[in-house]
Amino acid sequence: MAIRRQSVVLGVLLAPVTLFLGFFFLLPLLIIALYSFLSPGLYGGVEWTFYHWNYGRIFGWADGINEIFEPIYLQILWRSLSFAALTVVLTLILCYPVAFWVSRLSERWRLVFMFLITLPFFSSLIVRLYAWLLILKPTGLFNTALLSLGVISEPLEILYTPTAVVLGMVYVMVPFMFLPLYSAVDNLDRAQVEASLDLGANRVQTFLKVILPQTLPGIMGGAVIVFIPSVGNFVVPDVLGGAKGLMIGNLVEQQFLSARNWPFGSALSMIIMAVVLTVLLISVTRARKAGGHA
């Protein structure tokens, strides 16, 4: 009886969230999936006829008459995946040692640092990205400092390049990587680390055998949280990348707003969703295996 009552209470508590997600997430997703198999309207919108050439235009089975296969779309998809993976690696390199340093601070200074990490969320992303424009432009702060120090003889062309896009995404995603890493490091069993060192293991062996397995959930969690929004990011490439930094998120935006080809934009959106689901499936599988071994 008590178990049944708990189930009813849990169902009542979850009902609003379930309805909200179903209406504002699953339903739009189903509409996008449906649109991806419809033909584009002459002046935008869709025509209710089956049309699988939207995917053929991306993957190579276009009919060559109404739709033409263009390898540029796969190149943009590969660029998006590469930028997202590089963002994960760079944020991990930046945040992993800092998480250990912060975990050794006093409680007061930990709170101060956590506030500084979350401080960017108090301002608009657009404002912060335009600040990077002032830093990276040829007459900006970065080039001016290097010219003053004599490191370079002429300004570096960083703005509107893939480098600027990756820098911008790393800047945006650092808090999302740091927070799960810090949580994992803060829960690290220090006694096992000391025991490993006392039993003759060197620092490298201790890190690989003791520290890394314990912090692996934080690494995986941070990697997923950073990778997924990075793949579909369109704000950072739009502001800092220009044509050279075009990513699949920008392509979706162009298809819906400029080209008004909703079915093709929907097909691109479903590809992004497939990538996201694949990453989530892999991460959940790895997490279950890691839990089983533990």
Contents of the next structure:
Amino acid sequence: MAIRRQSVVLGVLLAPVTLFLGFFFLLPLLIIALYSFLSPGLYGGVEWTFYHWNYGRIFGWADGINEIFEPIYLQILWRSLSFAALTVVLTLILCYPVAFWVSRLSERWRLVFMFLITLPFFSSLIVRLYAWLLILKPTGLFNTALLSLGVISEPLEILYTPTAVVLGMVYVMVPFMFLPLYSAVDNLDRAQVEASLDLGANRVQTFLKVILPQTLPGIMGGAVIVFIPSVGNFVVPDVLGGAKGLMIGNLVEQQFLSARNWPFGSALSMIIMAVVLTVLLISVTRARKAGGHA
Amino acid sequence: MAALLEISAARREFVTPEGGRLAALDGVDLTVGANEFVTLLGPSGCGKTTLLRAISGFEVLDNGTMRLDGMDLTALPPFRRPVNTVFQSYALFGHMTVARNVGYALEVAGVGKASRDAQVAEALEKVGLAGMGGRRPGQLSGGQRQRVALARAIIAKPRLLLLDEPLSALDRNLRQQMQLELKTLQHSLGIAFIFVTHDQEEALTMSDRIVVMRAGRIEQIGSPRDIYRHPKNRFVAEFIGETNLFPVTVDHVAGNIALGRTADGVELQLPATGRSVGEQVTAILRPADFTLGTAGIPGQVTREVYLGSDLYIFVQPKAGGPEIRVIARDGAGAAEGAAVHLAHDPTSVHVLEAA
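Can you switch from the form predicted alone and show the form predicted in complex with the partner chain instead?
Below is the whole assembly, all chains and molecules, this chain first.
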């Protein structure tokens, strides 16, 4: 009786979020999955006939009449994955030492720093990216400063290059890497670090054998949280990237809004989805394995 | 005994949150012999942990020198000192097995796997954890973790083992068992132990010598018996064991015995050696120094505390003054409210020169 009552209460509590996600997340996802196997309508929308060329265009089979295989899609997918991976690596390098530094600050300064790291969330992403546009453009702050210092004689072409896209993504993703990393570093048992030094391990050995494994959950968490939105990101390349900075997210956007090829856009979306799920699955199984040990 | 560790004029200051300076070590001199069991004893904040951390290298001395086997330790980082520590929290590596924890010192020193495995098995055997190498620290009880920490710290055969209140997290029975085991282990290993504790009973049980510390200074160094029977001052007397302190004036001296009287009129017999009439001194008597009888200080039992083997009673002297704590070996005649006489052997009284 008690158990039954408990499950009723649980059901009532979980119903709103389940309904919300079911209606606004799962249902649209299923529609996209379905669309990706339909043929495109002439002026947008879909024709209700089974059609696998959407995937063929991307992965290498095509009828050669309506749909042509273009390696550019795989290239863009590859670029998206490598940009996202690069973003993960760079944010990690930036945040890891800072996390140690912050965890050693006094309570008051730690709060100040946590406020600063979350400060960007208080303003619009687009506005902040346009600020980067002003900084990076040939007559912008960065180039003007370098020119006036005599470091360079001509403005550097950074804007509308892959560099600008990665730079922008690193900027956007830093807080997402920092927070899980900080929590892991803050939970690091200082006594274990001392024990390692005491037992004769030098600083490098201590880092590799104790500090790194102990903070690995934070690194993995941060990496997943940064990688997933980075792969599908379209705002940053839209504002800062040119043709060479185009990512799969932009491709999806173009297919839905400009080319009006909804099924092809859906197929591209499903590929992003597959990548994300794979990454999540790997990280969850790894975390479970690590958790089983502890 | 050959000196293994020599510390002289060690000084370490900290800046307090209020901006003041606090000397955690204020001119500490200490020599530890090879294979000696030395306990640093004192209330929290006395500097005992700072001294231990200075030896292991986690605190840098502002002043003073520290030599181990004649080698200057002062500039050496912790990982270059032939000294290992058993940490208060054990500080076991949670992501490693027990065996890898224990073999860590050998692993980082580049000892081959076969030799390492053999030594790990031997160390685990020594602490009574044979066959537990495959477990994780999280799967062990507090006592077992303690043993892993111990095995890990002795595997590299340090010249000196530092133990930072290692037994404080264990329950009483286990603590007493571990005290004896540690002592046995220290003998069989033949290495010196420096043991930090605030538990005076633990210090008395285990040590060859006890170093009593207060406010960054050493108050007294001596054998447990020495410290207990002949404390140098009130602080040591009160910190080590239950004590009755009597500020007395010497009334007269007759033969081997001097008579001292407190301001309230309680009369005590003291050893006459060095006493002169009219002198003000403090007489120290342990609760076990009194016997209940028909002669001696008259008083009334106000409270009794049953301790199992002994009965602890508080006696209010008839003359007045603070209650006297007494261990009554047999409970006879020691009921609450009973009138008693407290007799004592004059030779067992320890006298402090200062009143």
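Every value quoted in this text rests on a predicted model; they were computed, and no experiment measured them. Residue numbers count along the first chain shown, from 1. In this text, the rigid core denotes the largest set of C-alpha atoms whose superposition between the two forms falls within 1.5 Å.
K.L.:
Relative to the superposed rigid core, does Leu10 relocate between these two forms - that is, does its Cα move 2 Å or more?
P.N.:
Yes; Leu10 is a residue whose C-alpha shifts (by 2 Å or more) between these two forms when the cores are overlaid.
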